[in-house]
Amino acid sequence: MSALEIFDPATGERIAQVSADDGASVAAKAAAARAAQAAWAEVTMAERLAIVRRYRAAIVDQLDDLATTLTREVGKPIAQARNELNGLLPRLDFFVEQAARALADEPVFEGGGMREQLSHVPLGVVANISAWNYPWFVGNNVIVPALLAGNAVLYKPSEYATLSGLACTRLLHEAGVPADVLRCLVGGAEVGSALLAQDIDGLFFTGSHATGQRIAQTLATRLVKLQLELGGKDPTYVRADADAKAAAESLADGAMYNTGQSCCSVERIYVHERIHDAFVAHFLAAVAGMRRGDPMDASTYVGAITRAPQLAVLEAQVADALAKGATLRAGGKRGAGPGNWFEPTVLTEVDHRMELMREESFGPLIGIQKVRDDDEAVALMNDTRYGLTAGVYTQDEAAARALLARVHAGTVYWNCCDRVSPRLPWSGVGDSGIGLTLGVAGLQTFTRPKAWHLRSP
């Protein structure tokens, strides 16, 4: 087995070396969570959901530690790393309240000596590579309902929060997961190709589009249950009767939080233009009241890139929309380094043959444009490839509803945005994805339905 090295987006610095799987390795584990799932898949539904209480006390206990760590080793500011690991505990919960009556065997139908049931099965061994701009959100959206549906689960993930993903195997573990049930598997891409090899019975993934694409392509021809959640290219309107304040400092949240590294971050502002300059100054000066500096300091609200060569893909964009006729209001380059640095960068005369409205920033980058009325703000977000959130801000429920009904998204808001709810499936449309993950049909996923013909003699 060979190293992986961890450094501080913050800083350059060499926080850790670990040891990464190779594809010995992988097929290692691989063939002990087969082996192992059978077992696990008998075990008592109110075992398992005993495991998973007693892992959401230990993440509790040792939330400080966790959430130092993820800052450390992915950038996140300490109070929005806090933030995560607490946001947590109600999507545990939610899995905990409802995976016994999810995952029951159901009666259908009941007649002339004949009786229909549906029962839920285990896919078998679920393989998971994750992402790391929200590696316990990410993670915990596969892993543990797919154990609580009686699989074993290969987890990668992202090499960019390795320690964070070892972290979580290891209270499962302590919990009481057998070692085989949940293997992690440590690396970068050649680890989750080796993973691809495998004899797998699902594949979940969270990640870029183009990298989505290559597994879809990879597994075509196995016919394995594969489930995409990718990127998104997420706008919002905001209607001449919305609070322009209000939807400014709201929107410029969803835009730069967890320094805009999120899917669903706010990527595209459409503004009536009744309202546009008075929300243009509002929507800065909430920008400029966002402190930037040490990721941990408690304080600190934009913390570092993660991923350095985000930090071309950010040029790249406010050049080509400055080339296109573009006003650049705040930001625009570099922040000092060392690390991985990007000031929070607002651009106004934006339209969509600009880079910044079409493809994704995934960073503190984001496009305010000018629109004369609903159906040009419809237009306008329906004209993307990808489709995974969309929001109106509006004092009118009933008209929010119905541009909201016209726009191709798997989740919208009204006067919201950046949310994700435990009790709401979360899927995409288009370049986005496919399948889903939380709801009650979040559980179900993790599983196939067997039906039952069953005659009285």
Contents of the next structure:
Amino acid sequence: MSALEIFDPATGERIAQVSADDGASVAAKAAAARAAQAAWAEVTMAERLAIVRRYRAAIVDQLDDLATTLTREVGKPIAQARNELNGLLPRLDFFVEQAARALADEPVFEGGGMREQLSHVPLGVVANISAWNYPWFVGNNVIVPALLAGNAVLYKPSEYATLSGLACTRLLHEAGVPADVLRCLVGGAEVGSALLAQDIDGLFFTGSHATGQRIAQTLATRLVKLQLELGGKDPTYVRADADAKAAAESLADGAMYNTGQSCCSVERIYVHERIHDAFVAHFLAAVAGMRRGDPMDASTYVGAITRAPQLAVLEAQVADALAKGATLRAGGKRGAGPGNWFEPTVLTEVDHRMELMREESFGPLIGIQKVRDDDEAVALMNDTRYGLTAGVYTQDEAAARALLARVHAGTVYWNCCDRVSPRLPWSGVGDSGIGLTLGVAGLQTFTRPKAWHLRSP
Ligand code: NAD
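Now that we've seen the form predicted on its own, could you pull up the form predicted in complex with nicotinamide-adenine-dinucleotide (NAD)?
What follows is the whole complex; the chain from before opens it.
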């Protein structure tokens, strides 16, 4: 085994070194998970639910330490790290409340001497390759329902969120998940790639479109269930009748929260020409009020950029937009080091020739474009290969519903943004992915349906 070094993106300082997996250890963990799965599938639902409740209690007990670890390794402001862990609790509650019903056998027909039933059988051994931006959310969206459904799980957290991934695994083991039923695989792309080569029954991936596509190609010749939760270029339209100040404040939060590093961050904004200037003024005031700096400071709102290479992506999008005629209204460049910093950046007079309006920014960077009417807004919102979320701000619910029905996205928002609910499925359209997590379907997705045709003698 080699070592993986972990750096604090806010300071550049090395904060930990952990043993990393290699091809041999990945194969050993996969074989152990395969051997352990059948017995886990026999454990009663009541016992599995009790384990998840103990896990939840441990998160509550250790929340401050877990949040500190998360902030140190990804540069997320500490208040937002706490929010992520607190936000995980209702997700766990939802899984606990729904699992028994969602996974129970279902009688579907009785007549003519026949009974027909449906049961939800675990897939077997499932792999979860995960992103760093919300490691507790995206990891647990897979791990917990997959375990409740009777699967063994091979969990490869992002190499940028390894300490949180190891903590999650440790807490689940301490709560009662047998060691081999959940294994954490430590490392980067090469470890993820080694995992794909194992005997797995499902691959649940959260990350970039480029990696998702590579994984789909690798698995194309094998009959492995594949789910991909990928990036987005999430648009919002502010109609002429919207409250410009309320919309601007809400959308500035949606664009800059988690330092813009959310899959459902607001990534482009279209504003009706009648309220465009007022909206921009309120938006700039909201951004100016966001404190950027030490992520461990409770008043910090904009933290560090987790992956250093993303700084060049952000710089290139700004340069491309300015070269094509955009106006820089705030920020626009890296912040001083050490660590990875980028100023909250706002551009206006943008259009769809610019990378900023087409490719995921994944940082504190936003373009605001003026539009003439609803039809132009919808056409621009749909002018993308992605389709994760989309939103409309307006006083008129009927108009919002009509507009959102025309927008290609897995999730749509009226007068809100950057929001995920455990009760609703989370899915993408187009290059934002295939499959789903969360909701009742997000429990059943870790099973296959088995059809029973029963005739009594
Ligand atoms: P990434 O694609 O760089 O990495 C994701 C994971 O894949 C990591 O664990 C990485 O080690 C692994 N990996 C990389 N190359 C691999 C390979 N060849 N084979 C197997 N595994 C490999 O993405 P990231 O930077 O961690 O995450 C950011 C992206 O994730 C953004 O695009 C964001 O929008 C997206 N995201 C989507 C959702 C969603 O729910 N749709 C949620 C969070 C993040």
